[in-house]
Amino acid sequence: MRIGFIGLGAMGEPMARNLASANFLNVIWNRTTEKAEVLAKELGVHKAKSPEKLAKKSDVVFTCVSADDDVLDVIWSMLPGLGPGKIVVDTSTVSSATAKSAAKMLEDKGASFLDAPVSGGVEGAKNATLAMMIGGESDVLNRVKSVLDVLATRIVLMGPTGSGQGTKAVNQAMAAGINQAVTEALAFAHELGLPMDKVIDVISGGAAGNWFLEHRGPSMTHAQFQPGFKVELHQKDLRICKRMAEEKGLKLPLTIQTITDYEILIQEGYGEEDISALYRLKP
């Protein structure tokens, strides 16, 4: 099975990686032509000319990208290399609507589409632990499943094209009240005065226990904000999940307030820190 790989961002390139390092990668593609050379070289697999060049060298492809839009200009770009039984994995974090438009672009050529969404930050792209959410077609998840498995250790069909996205919205929304919790509390135990590593040692082991506190506790307790996960696109995926949920009538008070809060950040030059850069906001 031929692997091609579209999108070598902070976690597309680790994903790659890891697909090269199982033999399943074939060739290469991203918008800064020099990235996808040098890692071309490095992995000894194909840099290709142009995401049509590559969906003609693919079996699967796996496009990991920034925005719905990019989403929409790869899958367009790639159509004149698609055709009836290649798969297109997209492992952007996009809305359901835009899943479900590419899915219908490909559905014209004769080709199939997972929306792939997945969570696990870097570390998990890099550890090859993220969790993936699947949206589309059983049978065509299970031809791929065995690359899958290369790239994340829980792998769930969520239901019909757009789902994976849907889960991934929830997702976002969720991990938005995670981070206001964990980072107005731990500026509480500070203002307190408590021993701060001990803080995040003794909770992180009871109920109010989560993987956000266990390992970004520390930094940013610390003042160090490396991402994880940038604010920019944390914000760009709330302002998804807003749209969403004003679809069906919602209000999501938690989310907003983060994508309020993360436009302060952004303002004072943070947006490029990791998301628990929201500590610095917190009295």
Given for the second form:
Protein chains: 2
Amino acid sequence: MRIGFIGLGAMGEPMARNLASANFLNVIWNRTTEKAEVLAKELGVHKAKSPEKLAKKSDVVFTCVSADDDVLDVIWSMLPGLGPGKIVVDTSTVSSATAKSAAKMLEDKGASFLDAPVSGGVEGAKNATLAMMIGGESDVLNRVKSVLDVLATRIVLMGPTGSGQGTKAVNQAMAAGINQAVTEALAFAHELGLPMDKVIDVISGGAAGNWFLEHRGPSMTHAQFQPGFKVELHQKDLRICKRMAEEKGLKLPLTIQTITDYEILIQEGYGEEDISALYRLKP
Amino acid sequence: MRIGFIGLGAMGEPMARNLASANFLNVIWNRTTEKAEVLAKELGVHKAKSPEKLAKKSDVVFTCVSADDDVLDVIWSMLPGLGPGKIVVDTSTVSSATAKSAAKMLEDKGASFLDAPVSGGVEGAKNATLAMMIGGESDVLNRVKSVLDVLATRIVLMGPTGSGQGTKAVNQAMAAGINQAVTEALAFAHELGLPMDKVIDVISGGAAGNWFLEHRGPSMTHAQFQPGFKVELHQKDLRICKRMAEEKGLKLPLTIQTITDYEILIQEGYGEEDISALYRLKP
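One more: the block was the form predicted on its own; return the form predicted together with a further copy of the same chain.
The next block holds the full complex; its first chain is the one shown before.
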């Protein structure tokens, strides 16, 4: 199986590296050409001149890009190179509607689509411990399962096309709420004059324990906010959540509060920091 | 070392059982006498006629009661039975101010006090996997450490008297926020028509993963709300958090929102349900 990879950003690059280590990767393409050139040389894989050429050289194409339009653009560009039997696995976080549009474009060419957004952050991408939420057909998933195993420890078929993105939206909304919960409580601890490292340690062991507290609590309380997961990227995802919820007539108060807070952070120049920078806004 | 235990409720009873299994427990007392009689017979330990008599027969007394006044009442009742070298370990969740008052009463008798609230729920009490947050002197903690090891897997000295309760308040505030985060996001998932068990499984594996989702997500989405941790008890704790925060001039929006929501649940007759009953209020 010849694998192509498009989008070598913070998440895409380590995923491509893991595919290369497992001898699955054949060809890469990136909007910023230099990045693809350097990485192709290092990994000993091909660098395609265009998404179309990458698609021609691939049986399975992974895409990992930033926004809904990017997914549709890159699939549009690949179309002449795609045909029956080929599969596009989109690991980007976009809306369910975009996933459905992408699947439709590919269907018309006889190719298949999986929406396969991931959770677990840059660490998860590097350590191949991502959780992967799949929307699409189970027989399509089965054909690429051995490849996905190289990237993720949890691979769950959620339902038809768009279900992976729906699940990711739920994940991102939950992450926003947890960010609010953890930063509010740690600010309280700080105000009480408690030893923060010990607070984080002992709370992590109980019923309020959570990944974010354990992995971001120590850094945020030492005023370190390197990503991790950037405020501006989570902000993009939360706007997707808000839109998807509104379409269902549902309000997500914690998501909406977090969008407001992130807007302040972005305006103050902290958009490229980790989402734990929300701690900056807690009194 | 002769150990006494006062307060055989949902948390206290399993803790007393674990102390008995380790051959540490000597004598118990409970406000509802029948409960103490039955358990004393089962465990083969003494049942004291009063807190004072229990204190006389004990080197170390554990208390596990509901409210600030209960702690002060029971310590007041024990005072004639307490003297130099004796230690009271209060595992209740009350305010830092109550812990300080209790310590002062004991100090006047030459006895010592540790505030030692726990996290980890009824499961943690049963399985002896509690996290224990201690306020007090390290030499006092060292004298009872081998006993605490029978109850908890994490035992952390947070600082002087009251620091254990301060940490517990932070824990409870964080638990409230996480309850909001998880129930809001799962209601979103339900609205999107996603398979809930799979959503819980896959999100648990990523950066939004948390104890509450993993342990209460499956039950709440199947409309099962047996405690666990009762709404009315968390409500009591959150009022302590609110008061402690106000004393510092701090607002805790998620705690305040949760107090409001729990009030609705209690008025609708759900106060004895698990705190995950908050899911009932999500549209």
